[in-house]
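Consider the single chain below, provided in structure tokens and representing the form predicted on its own.
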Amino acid sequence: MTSKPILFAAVGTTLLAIAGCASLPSSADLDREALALIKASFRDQGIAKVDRLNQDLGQSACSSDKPPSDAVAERVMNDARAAVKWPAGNQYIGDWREGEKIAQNGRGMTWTDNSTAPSANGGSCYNCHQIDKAEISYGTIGPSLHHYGKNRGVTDPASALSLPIVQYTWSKIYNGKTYNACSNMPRFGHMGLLDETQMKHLMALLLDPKSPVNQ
């Protein structure tokens, strides 16, 4: 038979123990505290402003320890689809010896820059993938683009207009999370990292059978 003053206790400590957990931080709770203690470790620097640290749903949703539900996922890429900004009077195609040269450029966007306009930027494209066989060092986080164009059969930059792949290829360029919601790839049109002009060198790098890329 078990004594009173031992009951007592084990009832205490269970009192306790669930007293203790209901005064525990929620998830939410934690998730605040921790962006708050993130947004104190920085500051404004230059162009670098802090509030690079707020986050859109894609941002998010991927963000977390889990990836984001089908839903969520697919209203990701619903969104930055119909956000995409297709160029004036469907000319996609510029000068691919330009695109090299932005694929090339790493510069860009960093508290040491002077201008936030997207002529000051780069592409920086080989730091994901690697352009064409000449290539001596490039990243691997994104797939190879060596022989993109050619591979797809555009045979002609005129001709390419008619075919699935230039509004593909524009939006992937223009925004990543139209055809992935936690694609890694930097959202250059969406964000305003390169305009129009420098993305359609760019579609000319990918798809222009005499780029380098296509060789």
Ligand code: HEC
Given for the second form:
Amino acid sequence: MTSKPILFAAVGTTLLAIAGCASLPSSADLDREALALIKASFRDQGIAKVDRLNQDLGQSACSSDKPPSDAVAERVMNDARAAVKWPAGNQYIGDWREGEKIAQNGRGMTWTDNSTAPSANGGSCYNCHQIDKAEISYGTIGPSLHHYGKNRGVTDPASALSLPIVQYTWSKIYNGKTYNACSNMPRFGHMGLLDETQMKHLMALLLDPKSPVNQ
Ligand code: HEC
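Having looked at the form predicted on its own, could you now put up the form predicted together with the ligand?
Expanding to the full complex; the earlier chain stays at the top.
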């Protein structure tokens, strides 16, 4: 309890100091100061490096108090689409059982992990999505992916008819910004968080008619 009055006093003093200034700092100034403060309070530790705070266009365009202009949003999406790496031999579908394990696994990329190799990482898909109905613990930041393939009429994910939805799904998992400039989804392929084989297993989880997701 003792820390609270001190905190309020500190906030109060800061507000008075700001109110007392002839001109308030601009939003860009505040962003710069906040970034400097954040950078100063982190250090490289194990595989987690401070350079993670450096934003690319897709991140900086979506971190402002205003959404990006249509032109910038288009550029972010076009750049993302142009950089998608498609799987060898147009083989998109792996094993849904493996996909479920990857979707369940939220491990990886923290300073206590030893490796940045995708094989050390999970997809943490359930953190944001409902997927298999059997899993009752899931986040709701993203839309439900239950019946993902079934709802889209996918009966044979290897058929030419399914190719547009298959390629859309691959793009979203590779980099959510392909079709939504300010997507909140981690860019699994683009950032090297998951490899091609892991992505194929997740594709099977969502699109294979035999996957429990589509029952
Ligand atoms: C941090 C939250 C988060 C995580 C983790 C996450 N997603 Fe998403 N995902 C979203 C959000 C938010 C959307 C909707 C907005 C958008 O399109 O980007 C989305 C959209 C999608 C879509 C498109 C759905 C549609 O109907 O168009 C697919 C497919 C998808 N996610 C698959 C996955 C898979 C597979 C994983 C795990 C490898 C995953 N997501 C992990 C947040 C997340």
